[in-house]
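In structure tokens, one chain follows: the form predicted on its own.
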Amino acid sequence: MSNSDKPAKPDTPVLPDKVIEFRDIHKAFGSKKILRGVTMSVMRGETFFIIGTSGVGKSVTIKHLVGLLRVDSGEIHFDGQRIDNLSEKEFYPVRKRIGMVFQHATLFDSMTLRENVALPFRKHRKMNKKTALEAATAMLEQVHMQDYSDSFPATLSDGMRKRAAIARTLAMEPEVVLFDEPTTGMDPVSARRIDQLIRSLSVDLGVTSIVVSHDLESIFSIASSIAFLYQGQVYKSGSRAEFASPSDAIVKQFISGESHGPMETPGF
């Protein structure tokens, strides 16, 4: 049989590589053990949700990625480099590549949105004031906030302030953005706008997003992968389709919002 007669081999799918790995992470505050061996991987370009009940360690987990917390044991790898053992100075380059949007938008009230977003351009990218403000305007346009460029944060809704905070984070051109409960306390319309903005970061910019959330509508509309934390470990991980109709009682209780059953374990 000639080469031309041979059946064509199916294309081998190109899978995204791991950009972040948590390996057996343990963290306690005094005698209270929060993380008890968290192990999971985040693939480049995906929208990865970390879910679970309040106090299970979701926010604690992601704060290790930017050095706000240090692990008690275990390893964290970012883009092939171990980062949990870096010094404060060695963490600076990592923080330029991993941005974080906190639950409460941390904007300066005395500055307009444009001035807030211009700060990273001036401080980290060494732009002059005029160029930084122009770049900030373009960044606010990406999050559909250009009409409010000269507004002060206190005059805007939570959702608007959160979008501006996202614009300021994007000014650093991060490869990964961490979102800590991004839709908490928002009305449904604002929450869905934030969802679509997070999703567009992956689709349009190739940014990897890690989202801590208990917002089921967010989870089941934009998550590409989900990790469910329970009793300090990753109890289940998979796609949102795998979580949509769970057979496991503990996962089902969380998804359904029931307030009784196996999840009510003392101390968690």
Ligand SMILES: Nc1ncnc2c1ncn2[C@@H]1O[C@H](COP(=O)(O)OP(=O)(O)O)[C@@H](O)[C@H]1O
The other form holds:
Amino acid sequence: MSNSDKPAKPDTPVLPDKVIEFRDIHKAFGSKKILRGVTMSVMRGETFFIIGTSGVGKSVTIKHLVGLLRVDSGEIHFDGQRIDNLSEKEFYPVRKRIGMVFQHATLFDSMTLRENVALPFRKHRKMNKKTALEAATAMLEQVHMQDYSDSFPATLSDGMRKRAAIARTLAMEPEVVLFDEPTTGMDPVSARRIDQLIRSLSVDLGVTSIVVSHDLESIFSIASSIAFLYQGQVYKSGSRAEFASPSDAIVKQFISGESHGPMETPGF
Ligand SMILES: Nc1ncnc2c1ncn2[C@@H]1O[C@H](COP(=O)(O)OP(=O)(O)O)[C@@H](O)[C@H]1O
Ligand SMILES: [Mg+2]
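Please move on to the form predicted together with this ligand, as the form predicted on its own is already shown.
After this comes the whole thing, all chains and molecules, with the earlier chain placed first.
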């Protein structure tokens, strides 16, 4: 009997499935309408990129997933649950499942990398100090920073600090990790290391990543899906291949980085 002849078990999830869904999200700050109907879906285990010019609302979009911002209208669903209307308290368990690596990820300067990464193990996973430090060491290995476990953040490069910050987020064992411009301001070697790390989260651990970026190198090497935000909406979404040789003039201008073209820049 071949695989295709076997009846599907009713309790086996059909893959790929949607893990996050934005439905017609609107968000304004005062009279400034930033998101004007964002609709998109992220599949489980993928490396989903949100791209677009500076100020278009990429960070604003992902901040809704950790409850840092609340929509004006529209719905957000996470793993079958509506989350946009949760109270602060109800959001708490969601925050454990969706981890965020901030653009300017900060570690505690007075603590070693190992102690920094041990914090979530102690606080959220209630481990004792010794176990938490051991778990932190293992996590630093995953981001290839084990040799710097006893170093203090100030002595390390931006790329190394970022990897340690990623390890700290991973310590929560999130199902979804949000990265806000993970490679911005980094030298190319460090940036590519971060890319490989993000990719391995998906390939090796099945973690879903949502990456805000305008690093074309990252986009074209690791994105499984791309959503291009423009004028408050997902102007175009698709695979890397679909963005590699765009026919649309606005997408083309963004990808080629040309200053002249049909694209209007927000705030100007
Ligand atoms: N908390 C806030 N209060 C007021 N304006 C905000 C706030 N957060 C973001 N904005 C504005 O929303 C717009 C989009 O911001 P952001 O999502 O950070 O852009 P980007 O796409 O570069 O990440 C910007 O004009 C920014 O100034
Ligand atoms: Mg941003």
